[in-house]
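Taking the form predicted alone, here's one chain by itself in structure tokens.
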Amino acid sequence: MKEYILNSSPVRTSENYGINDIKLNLDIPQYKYFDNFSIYTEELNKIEVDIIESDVGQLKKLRSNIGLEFENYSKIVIRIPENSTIEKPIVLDYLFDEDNNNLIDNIEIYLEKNSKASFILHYCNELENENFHHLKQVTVLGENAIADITIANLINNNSKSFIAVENELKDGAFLTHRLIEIGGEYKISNYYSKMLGDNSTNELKSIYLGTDNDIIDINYNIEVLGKNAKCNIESQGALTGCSSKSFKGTIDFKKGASKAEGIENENCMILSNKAKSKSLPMLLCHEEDVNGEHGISSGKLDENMIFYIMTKGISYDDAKRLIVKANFNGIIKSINNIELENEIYSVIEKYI
């Protein structure tokens, strides 16, 4: 077993609040071919797929902002045509098992001018062995290209799960993301976008859930580089148990992104008083004409609201239940999966 620091924010602030990065004690898995994914969508005729194997040869040494290195990996590339729509989603599918329980991917979209398309990563166990997942996702946005992006975390609590994201954007692109961070004793996440566009726009949704002894390191980076671009971050989190969480948030416009605007917004509910949450959101301005929000929210639930819902004849264990999915359930239902969204009210259900 090594220590290692990862997850380090962009700008350091004092030591004393022990945000800064994390460092964990990881035994790294050997790498083994994970044979249980398939990869899907009623228009597989019009992307172009290409699945590359750590046996052929042709893979670098993977490394994500997280800090973590790997040898061996497995990269799915996806590509769509300029000019091109797909109108039903590109499901990745992962179900983790006694013989795949351990997975380093490495998934690259690329969207080619005027194309559109969205996907869904789908990562789930139907075992309560202990798996290993890191995920570098890479999305690269051509001028006016529009990506629709969600990875759905999913594995069990024995799990340790480390999820990367890097994306590109050039003139006019607009890309959505969703970040559902259930499965997990380790969560740790890293999201970095160079918005080098003009009228480029980056929505990212987040939802994260710490119980038991949980950890979660979130790390969220957007570099805004273009005129008029849009950024924003809208985190969701619920914490319970002796579950612990960090929260950096950055939106830095660089020079010469005037005009633009970003908006932060992060809520966390305590829902034990045990559980810990830090969080440090930042606006970083090398550019006079723009305008930047953030806010932070983090507190038990309202006591009040509680009693009231359960004077309908609902227990406390349900009114916390309601509460939280209340909260959660704009960035579920923005999905538009009827089958993950209940899916990922399930599993919402069984930990809280």
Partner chain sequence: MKADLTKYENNKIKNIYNIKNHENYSYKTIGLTEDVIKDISKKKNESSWVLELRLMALKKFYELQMPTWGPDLSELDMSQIATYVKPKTNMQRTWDDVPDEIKSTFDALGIPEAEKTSLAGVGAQYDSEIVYHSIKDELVKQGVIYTDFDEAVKKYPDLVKQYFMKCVPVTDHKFVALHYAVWSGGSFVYVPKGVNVDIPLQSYFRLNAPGAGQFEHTLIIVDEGASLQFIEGCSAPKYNEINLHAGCVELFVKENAFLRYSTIENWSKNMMNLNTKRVIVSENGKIEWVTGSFGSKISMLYPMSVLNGKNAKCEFTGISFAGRGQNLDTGLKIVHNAQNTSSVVDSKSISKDGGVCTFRSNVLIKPKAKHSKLTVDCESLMLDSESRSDTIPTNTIETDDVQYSHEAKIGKISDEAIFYLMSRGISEAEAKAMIVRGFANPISKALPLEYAVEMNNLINIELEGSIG
Second form
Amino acid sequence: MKEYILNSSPVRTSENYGINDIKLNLDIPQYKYFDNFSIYTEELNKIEVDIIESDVGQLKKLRSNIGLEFENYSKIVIRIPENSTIEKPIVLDYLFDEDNNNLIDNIEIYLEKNSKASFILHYCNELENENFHHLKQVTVLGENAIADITIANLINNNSKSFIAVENELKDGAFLTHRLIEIGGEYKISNYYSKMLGDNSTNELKSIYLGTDNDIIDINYNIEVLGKNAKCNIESQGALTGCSSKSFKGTIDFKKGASKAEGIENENCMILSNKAKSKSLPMLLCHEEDVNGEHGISSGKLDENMIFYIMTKGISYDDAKRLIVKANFNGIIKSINNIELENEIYSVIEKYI
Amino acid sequence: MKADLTKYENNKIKNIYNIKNHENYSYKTIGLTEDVIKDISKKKNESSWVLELRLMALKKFYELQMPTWGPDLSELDMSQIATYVKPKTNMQRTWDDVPDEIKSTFDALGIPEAEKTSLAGVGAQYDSEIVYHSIKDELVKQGVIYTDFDEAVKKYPDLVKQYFMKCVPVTDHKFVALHYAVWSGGSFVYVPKGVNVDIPLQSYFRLNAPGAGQFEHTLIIVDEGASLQFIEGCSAPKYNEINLHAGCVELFVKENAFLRYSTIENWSKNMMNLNTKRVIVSENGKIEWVTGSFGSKISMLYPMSVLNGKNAKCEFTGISFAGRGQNLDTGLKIVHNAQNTSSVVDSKSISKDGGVCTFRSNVLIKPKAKHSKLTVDCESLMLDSESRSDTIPTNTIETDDVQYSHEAKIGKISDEAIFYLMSRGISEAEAKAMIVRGFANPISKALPLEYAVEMNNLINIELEGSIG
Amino acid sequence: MNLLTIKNLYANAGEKEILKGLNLEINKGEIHVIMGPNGAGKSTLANIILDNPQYNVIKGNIEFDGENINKLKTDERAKKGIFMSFQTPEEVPGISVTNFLKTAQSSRTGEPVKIFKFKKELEENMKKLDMNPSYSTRDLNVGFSGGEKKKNEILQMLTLNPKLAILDETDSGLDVDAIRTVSKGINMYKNDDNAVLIITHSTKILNDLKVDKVHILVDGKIVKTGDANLAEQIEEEGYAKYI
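Structure of the form predicted in complex with its partner chain (previous: the form predicted alone):
Below is the entire complex, every chain and molecule, led by the chain shown above.
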């Protein structure tokens, strides 16, 4: 075991507040081949896919903004050529099991000018074994490219999950990114976006669920450089048991980002008196002509709402489940994939 | 309140704040060593417990780290700071006994005039020592104590010992340790049980000597069921050297007591303002903070409220205005540590001409604080793209039974609003000024009229351009 | 057959004493009306019958269908067959009217809902209540007008088919047409095995209904009980002589 200081916030505040970084004692496992993996797409002829497996050190080191580093990993590069539209989502499906319990993957997605595609990265398992997962996912969107990417972390709660996302948006690009963080006793996530392009849009929607002794550390940082760029961070979470969560969300308006807009909202439902919620929603602004807003709300469920639901004969626990699901519903529905939707709900119901 | 001050009037006000007297000290120490501290203590004729405390604090100062966050403090060189500057006068009970040059400064700042019309007591500090202190007889008869800190240590040692350093510990951060090593001056207030001080008391801190530090200690105890309004003012003329302010304010609001602590801070723009303020509020007590931060080169100031008793309340209303060359890192800290505690925070900031405003807060809701409520609102106005405005709020919630919401907004003055006002014949500059004043209005409203006028004047000066 | 019996009920809203020894008996097949000045305790009574945690019983008994329900939780009371139409129904974003009612229905019956039949009935009921069928897919009460929210409460009453329906100021803020629709809903629901308790300020809603008893509630107690004529009398004279 070694102590790691991870997921550092882009702007520091007092160490006493305990939110700048997360300290974790970790055993980083040895690289192992992961073969329970498939890619589904109905239009393979339209896209370029390159799968590179490295245990011979042919790739350079993988570094993520979480702060971890790996010599060996598996890399997938997907390229959507100019002007092409892929209608059905491209699904990357990873099933963890006793042999495939250690995944270090690097997925790079390139959407060239005027292309459009959606992706689902799906991580799950049927067994209760311990897993380690570190994903670095990089997306580059060319001019007017449109991408919709969902990362669904549904692995079991004996696992450790690290998800680092990076992306870059050119003029007029439109990115929707969803992070569904249900699995893992450690759920460490990092999202870094560089909105270079004028008129570019970035919608980041995330869901997190903390149960038992889960540790959740979220660090989002969107740098807005383009004129008239729009970004929106929406995060919905629920904490039960003794789980704890740190949410660091930054919107950084750089000079020149005139007429840009940024909105950040986090809503954390605290369902247990032993759960702990920390949040640091930062707005950094170096440009006059912008509109920035953030809102954070936290607390237990609305008593009036619970009463209203219970008067219709629904028990307290069911009412609680209903409200949690209702709060998550907007983001889950927007995936627009009924199978994944049902799977996410059934995993959530297992925990609350 | 007059809305459109002419340039001439603005200049007049600027000149008042910028009055420089000749250096007229009777004694002065430079730097920060054990010998300097022994020297200060000897000059102040202190008991040995005070000196021991100072030396312990100095040790802590060297042990503690500089902050690893916030504005750059590398320009501060403690070996160059005049740690103690004794003016050529002792504390006086009437203004006539205060030397003319010093008195004329306070006259220009309007302190003796305000004392006659709207204050129940005044303390005036000049560099390291209080030069004037007064309190209305009625209050003395009711047992209210309002005096300078040196006298309090001598006359009420038990009361002082009971509370001094109990709110802000020496280990809190590096500049508190510095404060306890070299503190001098400041006011001591005790309001006995059930006594209401309806008319405010005011302490004014003026730093005249270039390259000097001011380290006043303010200790206020509002006993059970009592109430007090206290106003703190501060200013200094502008020099080229770095001046330092590392004061410390310790406040105790007892059961069912009330305290409103208002500050209008207009330090000159060569000042590093590294101040510490804290209150401990007992059951059913209430603290109200009203602060306007306009001056200083760098400020790091986060008044902290510890709500330790059931139903304790905190209200915070503050505004910061950073112009050219200023980096104001301000905000607050709140600890909810008992049931049914509540706080309401309304913070605003304005950045202009390359000024940097940072709102930094830390809110902690402890497991004990069931049924607590907290609302934080912060709004920032950017007047140009040379400036910066950052919002860095940390929130920690350790109970499920809490209603908590935090909202922040950053933006510019709406073009439509300016157009609307201009269509009624108002100039663009005045339209902007009106909107900024409107933005600051919630803070003005929380101040007594004279101080609201002073704040509006400061806004007018800031809007017009940088001082001198 | 006796359905609801309240004996000597004392109850608080927070620290404040609101109900001060209230007695009430409702039989199956009856429509009761409670009228009274503001602050008399009308809404408190409705909320107490469903155990709203913001109110608490100090002493007294509430019996429903021959069973003391003092110790039952809100959902258990609802499952026994008590329904309340809220004065200001809660907005619940993220859950549709249909899904909400399906969940409520299946927790009452303990069985899964037959989707096709359920949807058909819901649509029919909505039609009768002049509700646009698109409301069934919208989030519960979110962005509904005052009138739509109230109709939605009546729709829920029809769907869940309780034994006792308490309508807390369901008519307030509604225009004449909407009030008529609400009365229509009540008549659709009403039969010899169930009962209705209407809490109201005005008599308009009573025009199309066959009211059995009218109670005047003043300062936490029922001071007068009469037949439908009592409501008309109050409409003309006010509460002055009961205060």
